[in-house]
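Take a look at this single chain in C-alpha cells; it is the form predicted alone.
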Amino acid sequence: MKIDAIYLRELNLPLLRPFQTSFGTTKDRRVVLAEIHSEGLIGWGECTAGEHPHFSEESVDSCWNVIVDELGPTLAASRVENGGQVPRIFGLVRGNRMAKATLENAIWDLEAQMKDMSLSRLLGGVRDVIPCGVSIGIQTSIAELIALIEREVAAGYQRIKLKCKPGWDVEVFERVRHRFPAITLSCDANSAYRLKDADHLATFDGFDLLMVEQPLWYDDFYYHSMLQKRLDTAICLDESIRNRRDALAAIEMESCRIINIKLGRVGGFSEAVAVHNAAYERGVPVWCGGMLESGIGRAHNIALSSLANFSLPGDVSASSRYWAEDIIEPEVTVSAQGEISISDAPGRGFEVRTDLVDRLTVRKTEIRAHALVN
C-alpha cells in the first residue's frame, strides 16, 4: 500500500464519572489518534497510553514525540503490503510499544478495508460475538460500589473485576460475595502488592475469584511463580506481559494460569496474535483487557477478542459506561446477555464521526517522511 498522508491528533475527552486504580484517580482521557490514508481509504489506530507514565513507562507525551520523530516518519517512507511489516519497520527504535501499537493497527485496519473484509477475520477471528465484563475501579465506599455492580449486572456483563490495593480488599470481597454469591467476580491490584503480603494475598482464596490479576511488582515473573505456588486463585498477569517471550516464560516458569491481552502493552495485533497462539497452544486461557479507550481502540479491542482463545470475558464493554458521546458510529452496545456482536463491515466495523473528531481535536499535526526505509 502507498501511504499517502500520517495525521496524528490529540483529543480531550471527559470520562463521565472518575477512574480510581491503585495508580491514581483518571477524570478525563487526552486521547491520540493516527489517521493514516492510503489508496482513498482511511485508517485509524488509537494509543492507549494514560497521561503519566504509571500503568507503563509510556505517556501521551513520550507517544507523541516518538511518533512525531521517529515511528511515523519511517513509516511514511516504507513499502508496506501489510500489517504483520510494521514491527520489522519499527525495529530500530526500542521499546515505545504503545506507540509503535498506535500506527501499526491503523495498518492493519487499512489492509482489511483493502481485501474488503472485517479486522476480525483478517486477524484470524472465529467467533461471532465475544463476551464481556466490566472493570470497576476502587469507590469511595463500598455501599457506592455494591450499586454500581447491581447496574452492571442487571446489564448483563458476565464478569465484575474489581480494581483493588491494600486497605481496598478482603472486607470488600466480603460485602460483595455476601451480596452477590453466584456472579464472576476478579479483582485486579495493578501491582500494589508485595511478596511480603503473600500470606494476606491467600485470604483472597476464600471468595471464589476468578482470578488475581497483577498482585506484584509489573515486571516481575520469578515472585509471582512463589506466589502462585501459595495461591489457590489463579494468578493473571498483564503488565508483565510484553511479548510472546515474557507469555512463554511466565506460563514456563508457573507464574500465571490466566493472561490478559492489551494491544497497546504488546505493540499491536502483531504482537497480541503471537501471545495469543503461544497461550493457546500451551492451554493457557487468554482475555482482553482496557484502557479506557474511545471507540476506535474498543473497536479494535472487539476485532482481536474474536480470536479463539479470548474464552473468559474481557474488559470490552459499552460505550456508553464511559462517554456521553463516543467518537464511532455505531456505538459499541452490549446485549442482555452481556455479549458483544462482531461486525463483519469491512475494516474495523465502525465509523469515525470525524465531525465530533475534529471538534475535540486539541492538536493536531501531518507527519512526513525523512528516509527511505527498505
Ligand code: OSB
Given for the second form:
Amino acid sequence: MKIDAIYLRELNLPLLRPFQTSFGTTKDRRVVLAEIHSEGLIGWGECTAGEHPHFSEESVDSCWNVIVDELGPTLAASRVENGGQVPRIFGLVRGNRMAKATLENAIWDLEAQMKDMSLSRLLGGVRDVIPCGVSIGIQTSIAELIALIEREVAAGYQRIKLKCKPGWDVEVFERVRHRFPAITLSCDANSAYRLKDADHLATFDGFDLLMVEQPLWYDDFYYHSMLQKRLDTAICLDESIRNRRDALAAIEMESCRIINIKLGRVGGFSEAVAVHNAAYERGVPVWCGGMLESGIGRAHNIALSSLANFSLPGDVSASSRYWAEDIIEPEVTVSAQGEISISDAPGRGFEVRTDLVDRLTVRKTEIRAHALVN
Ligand code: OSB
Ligand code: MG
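We have the form predicted alone; now please give the form predicted in complex with 2-succinylbenzoate.
Following is the full complex, with the preceding chain placed first.
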C-alpha cells in the first residue's frame, strides 16, 4: 500500500461520568487518533494511553512525541503491505507499545478495507456476537455503586467488574453480593496490593468472584504466582502482560489463570493475536480489556473480541456509557442479552464522523517520511 499521508490529532472528549481506579480519576479524555491515507481509503487508529503515565509508562504526550518523531516518519518511509509487517518496521524502537499500536492498528484497518473484508475476519475472528461486561469505577458510596450495578444488570451486561483498592474491597463485595447473589462478578485492583496483603486478598475467595485482576505490582509475574497458590479465585493479569513471551511466562509460572488482552498494552493487533493464540493453545481463556476508548478504539476491540478464545465477557460496552456523542456511526450498542454484533462490512464496521472529529480536535499535525537511516 502506498501511504499518501499520515495525520495525528488530539481530541478532547469529556466522559459522561468521572472514572475512578486505584491510581486516580479520569474526567476528560485526551484521545489521540492516527489517520492514514492510502489508495483513496483511510485507516484509523486510536491511542489508548492515559493522560498520565499511571496505568503504564506511556502517556498521551509520550505517545504523541514518539509517533511524530520516530514511528510516523519511519512508517511513512516504509514499504508496508499489511498490518502484520508493522512490528518489524518499528523494531528499532523499544517499548512505546501504545504509540506503536496507534499506527499499526490503522494499517490493519486499511488492510481490511483494501481486501474488502471485515477487520474481524481479517484477524481470524469466528464469532457473530461477543459477550459484554462492564467495568465500574470506585464510587463515593456503596449505595451509589449498587444503583449503578442495578442499571448495568438491567441493561443485560453479562459480567460486572468492580474497581477495588484497600478500603474499597471486602465491605463493598459483601454488600454487592448480598444484593446480587447470582451475578458474575469480578474485581480489578490495578496493582493496589502487596504480597503482605495475601491473607486479606484470600478473604476475596468468599465472594465467588470470577477473577481478581492485577492485584500486585504492574510489572510482576513471580509474586502473582506466589499469591495464586494462596487463592482459590483465579488471578487475571492485565498490566503485567506486554507481549506473547510475557503470556507464556505467566502461564508457565501459574501467575494467572485468565489473561486480559488490550491492544495498546501489547503494541497492536499482531501481538494481541499472538497473545490470544498462545493462551488458546494452553487452555487459558482471555477477554478484551478497555481503556475508556472512543468509537475507533472500541470498534477495534470489538473486532479483536471475535477471536475464538475471547470466551469471557470483555470490558467492551456501549458508547452511551462513556460519551454524550461517540465519533463513530452507528454508535456501539449492546443487546438486552449483553452482546455486541460483529459487523461483516469491510474494515472496522463503523464509519468515522469526520465533521465531529474535526470539531473536537485540539491539535493536528501531518507526519512526513524521513529518509531511512540504517
Ligand atoms: O485496568 O482495565 C483497566 C480503564 C483505564 C485504565 C485501566 C483500566 C480501565 C478499565 C475501564 O477498567 C474499562 C473500560 O470501560 O474501558
Ligand atoms: Mg485492568
